[in-house]
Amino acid sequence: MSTANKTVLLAGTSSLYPELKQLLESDSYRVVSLEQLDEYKHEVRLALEVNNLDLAKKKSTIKQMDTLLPANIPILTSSLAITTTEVASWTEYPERVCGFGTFVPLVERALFEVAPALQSAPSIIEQASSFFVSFGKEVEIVEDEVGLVFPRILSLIINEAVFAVMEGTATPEDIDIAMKKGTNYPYGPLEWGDRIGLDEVFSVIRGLHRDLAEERYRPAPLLRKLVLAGRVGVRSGRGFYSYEKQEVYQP
């Protein structure tokens, strides 16, 4: 994207929202919302859509976007709970849209995967690429699955630690310190999937057992209760362990 004009839109309603906004607003990028675009749709270079929780209210911010920008200006769609390919199914012009996963906390990841549609244009890969690359990330080109790979992971890691709990087989608190200590890892799987908001975790996992309905991909029915109930971890104030409530952005 040229340096003179870093105007992005940015959509969505995942907790992803408020850290893009914040990273690329302090690598000096312009952030403009859907409900500006009449104002500011000439100077978008690039457009942003981070819905994973609610599908219906991705499609529709997605044909929004697909209708207002003109067509050669590249769609970046958070595939964390759908392809990229279904996605680009939903537009007029499929070739301008690529999809791109990770987790919040942002500041803690070192990298963004890229995952491009069937029917993504190379010429917008690239520029996805080096978009992430202009705020200091790398980049890594994955197939185009649910989840990715490293959120798939996890995601399966964090259910599977949900399912011990729901059959008993230990406390959250005694779960989280067997995997810290036995694998090294910064969090337990619970800790981490609050950290990371259930809400997240959960469209990960129902997307995998949606796209590929497999036994293995089933959502523990605590993790479903938990996000029904608005029990997504730090952002609400509550999941596996309580916490002071923080504030939750409005885009």
Second form
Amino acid sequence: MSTANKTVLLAGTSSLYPELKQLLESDSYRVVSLEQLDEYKHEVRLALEVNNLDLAKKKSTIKQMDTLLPANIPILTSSLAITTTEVASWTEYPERVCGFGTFVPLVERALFEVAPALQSAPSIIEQASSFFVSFGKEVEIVEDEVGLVFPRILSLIINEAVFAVMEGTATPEDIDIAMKKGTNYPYGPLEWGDRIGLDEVFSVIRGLHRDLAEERYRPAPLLRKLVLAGRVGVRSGRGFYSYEKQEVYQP
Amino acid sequence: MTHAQVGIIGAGTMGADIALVCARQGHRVLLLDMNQAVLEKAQSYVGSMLAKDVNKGRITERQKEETYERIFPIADMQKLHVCDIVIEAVPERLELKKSVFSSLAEICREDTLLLTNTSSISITEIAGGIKKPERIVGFHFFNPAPVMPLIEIIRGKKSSDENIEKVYQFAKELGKTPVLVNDTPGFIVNRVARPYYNEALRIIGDQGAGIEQIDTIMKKAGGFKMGPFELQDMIGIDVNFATTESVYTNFFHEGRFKPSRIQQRMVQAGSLGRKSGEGFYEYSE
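If the one shown is the form predicted alone, what is the structure of the form predicted together with the partner chain?
Whole complex next, starting from this chain.
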């Protein structure tokens, strides 16, 4: 592949952004931003959109991509908070939209989920899959529903742990220890939430609650408040735990 | 509380395992069961586990004998009056547990710690109406108790701070990792793990993904050791369903805990997982 057909457009504010950018660049992709699109418009072979919390921003980003890119260029959207079918419905060329889902840190994810919209063209699904496979991830194709499989199940485990903290059932530390030692979870749910970003977790649960309208998807009020207060975990220095930001020596 | 006298009520799988854990740490264990055959089975189980310890070079033959002889099988509850700690491990039926604690409250000293290994019944409810309820504390081992490091220490409404502290130290002396929990349905683990099973069932019900596919995703994308369906097959689908029902009932039917009708059908059909030869997967002999 020449550099030209390894050019991808990446846009969005999710914590997926920096990691996807790094992953792509280390696989010699050229990653361009929406602002650079004018310059590279004819070289971009695929677009990735990662906004999860701010759906208005998601909509405007997707619409921009749809307007500015030629109609045959795939748009892959992170369908954590909203179905791909709904995202595709915002576009003029919905057949080129396909969803995917994962959480950071991407280095720990051997597998990404791909969820086609009802409108997705079969060729786009194939392109999406082989794109993720190209940088070493396995792919499972699942039905288009908010949060797909892994982000949905994990977010609900974290949500339940937050309810337990909120109600004073146990401390975050004890809840995390219990889940690791009692059932062999790779991380305690609250430290896991802090690593993923509580905003990302909240966006999945809020999306499920909005779309499926059932009590079982009610976000824990404490989770909502932490997100509103900007205490989203490791990234912000504070979530369920405190993360002292190390001062970096600058010569 | 080094080398305490520990009473254990019920010599089934859990009771025998707890006896082993306590005896290994040097405690004298009074293992009570009304059924002589169950007691004998528990003793031979403990013997075989200790023999394995010898084979693996963990202990000497002499240490094996000493540990084995620290467990005294008994059939008379009155003999528990000497105990510093009593751990109840009888089947999960409220009335049975209440009657055990009601007898213990009469038999034991007032400073004897009375622990229940329940996984699903409220400690407050077990302690309700029992004399000196401040000494009753939840002490939830995970299966298999000799292997799993966790113990949930559950504070009933009337458990005292002082007794919670003593129980906490006792768990540490057993070489376990204790966590403190207020008395809420499912405590920590059985509650927080609910969505792992329930949501996976929900997704297959909605045809969002397949059984094997979900197991694969949770392992490869999530780093879980087992997928939710493999795990249900291992735990027993009936056991898993009963836990969900208990948490659901005790949270007064909050929608988050609603059991799955798919799981219910599996139980009704006797497809219980590994132990019945088929569950979400098939198991040949």
